[in-house]
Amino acid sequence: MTEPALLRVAYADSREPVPTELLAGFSFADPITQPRLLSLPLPVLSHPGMYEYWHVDAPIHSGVEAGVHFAEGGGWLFAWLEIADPNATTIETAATEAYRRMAEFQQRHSAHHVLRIWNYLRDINQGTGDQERYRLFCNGRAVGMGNAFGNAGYPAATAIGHQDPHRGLIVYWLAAVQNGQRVENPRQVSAWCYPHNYGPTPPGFARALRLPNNLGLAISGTAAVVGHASTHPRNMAAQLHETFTNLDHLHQAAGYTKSLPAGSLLKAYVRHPQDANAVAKAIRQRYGAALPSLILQGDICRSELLVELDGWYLH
């Protein structure tokens, strides 16, 4: 099988021209209408006006198929959909529908290996016990995906809460003609093995995924979880330090010696906007000022957690 073309990920000023070989682009709390650009309802708390771009060195074809917006080329595929979720009782149904559509869509495309998924849902912590919206989302996701990932295992993933009353469940993903390799963190219980006290259906994602062509890692949402338990409840600085430690162990488990090499990108989600400056400063101190990073306002899937990181470990 032909290897996918080179995939490049970068943050860029929204005032710059949109790249021609664009697989996908993302704005944050900034409405856009151009093809292959998706607006996400997460306010930027650092570097306002920055977009995230995925470039592929190949011709790109895009369209809409059964409600799924997509672009593909060079062995890569970007796709997204949004499901209306008018009240707290329908998130489980919305998740089932979103993942059912994803599974059916992927069966029709040659780039059928799903590598990385992002989920953004409103009021992620609303509700109590097993009626919390995130737990209901996990129930629906499992039903919708069924055995879509089969023996290949779960992809890397992020699930973050947004506060836009006009948006529903937004799911977008990256797929390729070749599969990647799942990577787990030895100091964390694999998410699909979480006990029932985190909900009747454990989250279905890998901690990271090694991309085809030895491009690096797609890093899942990572927070201050050791084993399966949250640590340092409501202590942002301590949680961030624990999250950095988790990233270090994850990179080592993937066989990488550098923490985050040049060319990598990091995204931080903070529950409280007033924490943005401290998080940005800590990232600079840990990884250097040259590492591109964005700080976004978003709710973490556990109410006691205040910060989560995801990103790309790229050579």
Second form
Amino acid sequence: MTEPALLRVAYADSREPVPTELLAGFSFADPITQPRLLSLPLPVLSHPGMYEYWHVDAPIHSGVEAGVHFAEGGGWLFAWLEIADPNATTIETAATEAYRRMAEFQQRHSAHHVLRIWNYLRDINQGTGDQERYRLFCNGRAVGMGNAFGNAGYPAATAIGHQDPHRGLIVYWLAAVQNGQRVENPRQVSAWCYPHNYGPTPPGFARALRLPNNLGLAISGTAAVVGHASTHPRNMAAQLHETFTNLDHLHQAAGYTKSLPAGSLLKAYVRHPQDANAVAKAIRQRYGAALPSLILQGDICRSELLVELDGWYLH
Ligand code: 3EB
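Return the form predicted together with 3-(2-carboxyethyl)benzoic acid (3EB) of this protein as a structure block, the form predicted alone having already been given.
To see the whole picture, the full complex is given below, headed by that same chain.
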């Protein structure tokens, strides 16, 4: 099997022309309707007007199949779907539907290895105990994915809350003709082994995924979770420091010695917009001003967590 082409990820000013050979593009709380571009309901606090682009140096074919929007080329596939999630529908049902449709869609496409998934759902912390919407989402997701990923073969993932009453459950993903390698963080209990005090269905995701073609790592949503516990509840500076430490251990577990080399990107989700500047500053101090980063307003799936990072370790 041929290796997938080079995949590049960049943040760019939306006033610049949309690049060609685009696999995917993302705007943040900025409505756009163009094939291959997805508008995400998370305001960007650090660089208003920035978009995210995924480039592949190959011809791209795009379309819509059974409500799944997709673009594929060069051995890569980007796809997304949105399930309306009005109050009458439970988020549990919406998640099952989303993952069933993803699994069915993936079976029909040659780039069938799902490597990385992002989940954005409204009011993620609403509801108490096991009725919290994030926990219900985890229940529904597990039912919908069934055996699609096999045990411990989960993709890397992010699950973040949005506040847009007009948007539902948005799931987008990256798949490839070649599989990647799952990477777990030795400082953290694997998510699918979380004890049941975090909800009846542990979340199914890998901490990172080593991309084919030796491109680097797709890094899952990473927060101040050590073992399985949230640390430093409601303390932004300490959570951020713990999260940086988690990222260090994660890239070391993947066999990389260098911390986020040139080509890498980082995204921070902050619960409170007033924390954006402090987070941007801490990222600059830790990784240098050259690292492209975006600070988005988004809710973390555990209510005591204030910040989560995800990104790309690319070299
Ligand atoms: C954590 O470490 C933080 O449910 O897909 C991070 C990444 C988190 C993905 C998911 C949840 C998910 O448990 C939360």
